[in-house]
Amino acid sequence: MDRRKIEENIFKGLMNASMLIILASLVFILVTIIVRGLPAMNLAMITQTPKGGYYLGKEGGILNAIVGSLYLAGGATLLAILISLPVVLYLNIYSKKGSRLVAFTRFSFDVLWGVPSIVYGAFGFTIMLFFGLRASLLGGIIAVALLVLPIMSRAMDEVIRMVPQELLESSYALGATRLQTAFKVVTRQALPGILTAVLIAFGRGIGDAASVIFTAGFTDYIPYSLLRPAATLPLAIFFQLGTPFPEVQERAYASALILTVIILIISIVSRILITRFTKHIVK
Amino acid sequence: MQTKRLLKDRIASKLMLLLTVSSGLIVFVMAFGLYQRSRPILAIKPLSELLFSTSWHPLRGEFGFFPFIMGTLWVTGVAVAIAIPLCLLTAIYLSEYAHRWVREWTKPLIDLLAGIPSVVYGVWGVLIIVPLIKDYVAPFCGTFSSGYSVLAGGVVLAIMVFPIIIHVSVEVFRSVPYEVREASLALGATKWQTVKHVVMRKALPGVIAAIVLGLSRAFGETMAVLMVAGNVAKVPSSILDPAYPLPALIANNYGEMLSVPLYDSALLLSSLALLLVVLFFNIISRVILIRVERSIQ
């Protein structure tokens, strides 16, 4: 056989192998978390807060961390929407095509997207020192909002860019202002994409640990005010795994399973949203 | 009525402009804020001592970052060495060889891999990779290792950077115009020769950008590395030694840093350093990618 053909086949084999390795590692991770997490799962885990001595193996659950994470990621997502939706609408509707400001803002989101979450945490910490805040739900929300802002904005920008120019023009032709066009036409047209962007940001927010380690603190109680510290799911996993007691470590696996299931649900819901909403889009 | 509408539009326009400009400035504010907080230690210690001293004793006021810098470099290096061949081969397969349906099916799976929280990667590393290294890899190499090592950190990080490298390089490969491939095939080259000599050459800058993006992601990743790398403040001498990367150092000491003088300043200095390095990498690769995009249009 031709040497060129042999080389081609060798590399084809290598490509198939690497593809398999990468997909297998995904399956391996999910299966490991399910197999080790399920036996330690019980109802108390998701319905109770830690009782005294929980981290020594006594009774309780991680409801505090589940609720804390939902509050934190929810708050951060809301804050990030308030900033990124206007910014993205400005970039696509108000500003001139190809202006420097547009290029600069897009570039800076791209760069921010690569900033590690621990740096957001450290920066959030300096903001808190500046305002004299202590580790609290609010501090965590600010740090996580900064973290998800570039993710959300880039995703929204991509869908809003796709809205056909003709649609804008017909709205202007009817006498609508840019503001009316932005919120009544463009946002509605791009809604599925915007919702997906929001869900992606929420998923990132709920799974991130490094940005909340300084800013949100940790507590055994469910936070009832923005100024109270809040427990988060990733940190609960980390702390439980760090104890020397096997039964508490088992609970860390169960908590990791809970977090993974939440992430899976978010990604499935966002896929369903896309297919359901795209039906109503004017093409 | 008419004027109210226009007034609203004008006010909204100004507000949106303000938000846009300020979100564009976040990077600078972050760098400035961290710099302000790290000035106390920069004023006392020369930069060379901070960067190259191996003595880390915060209580005695000695802050040598060298072991942590080396730890970061080792772990990132191993991760990138594992990720590059696997990701490039997969990206080539997905863009050049795979059927459309394979591409459509793998994309959500790779997105899913990107969505798994780093702490879950950490748990997986502790459950699978660490024991594997302790019980099989280290005895096979004739040494002892607790399993919490550079290698464990590298393997977990490699999997974490798969999605970004694959995603960006598939896009780069697919942006190479189809005519270029056809010209090569028409000359009698095989598909692999076309990929190797034509597509790769055209896509090289973009592929480098993809790798640099993956590298900077690995560089700043905290939680998973913190859980599997061992955290011993010593310069590692082999991939089976434990390492203590910078992000892990920052995350691990948040509790005590306000009670030791200069400690918080030292840790915020290291986050500033992380930020600057990552910014540098990101700016370079984004500029390359923008050029690639322009050269195609």
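Everything numeric here is computed off the predicted structure, so don't read it as measured data. Numbering follows the first chain given and starts at 1. Superpose the two forms; the largest set of C-alphas matching within 1.5 Å is the rigid core. What changes on going to the form predicted alone:
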Contents of the next structure:
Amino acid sequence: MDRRKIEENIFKGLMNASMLIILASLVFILVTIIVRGLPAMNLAMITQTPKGGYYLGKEGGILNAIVGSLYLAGGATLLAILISLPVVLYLNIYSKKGSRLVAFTRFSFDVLWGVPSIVYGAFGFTIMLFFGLRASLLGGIIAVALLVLPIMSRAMDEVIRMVPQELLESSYALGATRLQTAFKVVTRQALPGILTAVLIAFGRGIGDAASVIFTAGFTDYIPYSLLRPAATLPLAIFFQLGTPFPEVQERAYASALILTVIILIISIVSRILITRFTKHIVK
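Pass me the form predicted alone as well; I've looked at the form predicted together with its partner chain already.
Partners and other molecules have been left off, which leaves just the chain.
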């Protein structure tokens, strides 16, 4: 057999093995969560806040953590969009191609992407101390926004860079300004990819615990203000698993199942929206 054929078969086998490992890991995680979490699941889990002694096996649910997670991840994602989209559009529309500023900005995003989330939590905590803020929903939103900002920005950047240059030149030829081209042509053309970037950032934000443990705090109540502490599902799972009571530990798997279902629903909705917007893309 030819040497190139042997190499091709080896690497094909490695790729297939990698795919099987990933799929097996996913199935194992899902089966574990479902088998251990489903028996502990009940209506009270998603409709009630924790009652007195909840973490000792008493009554109540995790509605506070569900709402808190959605508030925090939603607010952080919105804040990250307001920062990252203008930056990415500037890099691709206004700045000179191949300039040092563009290269340095993209390199900075790559570095920030690899920074551990606990570092963002510590940085957010430092900012809170500087402004005299306590652990709150606002602090958690800022910390998570900093965490997902480089992820969202790099994903958007790669998508917008794929927009055909001819499309931009056609827009300029018709008399459109750079601002009009950026928001009415480029953004619309890259909208499916932008939605994917938002989804990735939202999923990263709603599932992170390290960045909010110091900044968002924890409470048994639903936050009614940005300056009040907010519970999150990852921290609820962490605290439930940390108790010595098997019943409460089983609730942790039920909480993990709820978190997984939330992300699954968001993924399905986003896929539907992406499919819908893809029909309007110029190919």
